[in-house]
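Given next, in structure tokens, is a single chain: the form predicted on its own.
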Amino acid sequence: MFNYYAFLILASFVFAIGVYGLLNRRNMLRMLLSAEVIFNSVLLFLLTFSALSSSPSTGGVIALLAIGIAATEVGVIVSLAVLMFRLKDTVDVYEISEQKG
């Protein structure tokens, strides 16, 4: 049998770096790193409690289903980065926000 704690614990570490890593980056793509590994984190929150319910396929087609719409919004964050660099030369979060004017 297998200690889910551990998995939970390891999920609650990866979280706060993850929130770490969001909140002291500038760099836009920096940041959607760090949200990946924010959605990673609950991914195996997810999949550890579908494991402890009775029906542990419930939890892996919820996983898939939400992987499949990370990647949808890796794809878009990504070409808005590209689209900023493009247009302001630089994906810095602040600098981007001073130039509203």
Second form
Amino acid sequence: MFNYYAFLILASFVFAIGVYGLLNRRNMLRMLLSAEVIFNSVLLFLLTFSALSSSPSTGGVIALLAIGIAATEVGVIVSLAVLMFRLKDTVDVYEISEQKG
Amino acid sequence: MNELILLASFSILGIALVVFAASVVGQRSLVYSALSLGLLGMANAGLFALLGYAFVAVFHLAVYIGAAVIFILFSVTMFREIPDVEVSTKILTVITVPLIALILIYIYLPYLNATFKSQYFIYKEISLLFVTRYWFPLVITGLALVTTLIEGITLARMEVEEDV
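One more: the block was the form predicted on its own; return the form predicted in complex with its partner chain.
Expanding to the full complex; the earlier chain stays at the top.
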């Protein structure tokens, strides 16, 4: 009755919501938040597939490394957004890309 | 009975995950969006625990929610709220996004009959994997975290020249 497919369907829906947010926003921080939604769904995919595999511990190890790297990525992007806001007074990615140099 | 509890837990966590994901994308306030991301991470950690990865769930709560999301939450308070400008691709994304979900669901159809079983991990095996096979990614992750710390401090202390 209850199987792994339910986890995959759930992760697919969350992934689609994240993609919607990423495509529809121009604010750098909102895009980061949408990317984090996608990251969460992909992590769920990874752990579901590793639970199905013959060596489930490997998936757990990769997930731990991925969470560490995600924390790093958040630090870098938020710092860049703060710097952009101080320099250009905006975090709109369209405006920033127009103001080259 | 056991399966009923499992199903109920999955339903509650699954609904919470989708609702908070929609809240992250749909909220007008950045602060509430970041708060929803934290709650989404908590629901996700519950699902990891349900899959048997209790150690990943705890790590997710400690590192991701406890550090990354809180960092976003405090950072967004420094920005003034910027009204969202809808881009012209909105109609395109409304069509594309359900398509993505349906394609993924179709791709994973072979796993329709993959029956759920509880996993029990030996933590010694995980630490052995880290030390023997995945030592290099572990070093790189550590270095990346230290570099981010230095980068964050440098950017925070950077003087911005005033336009004359």
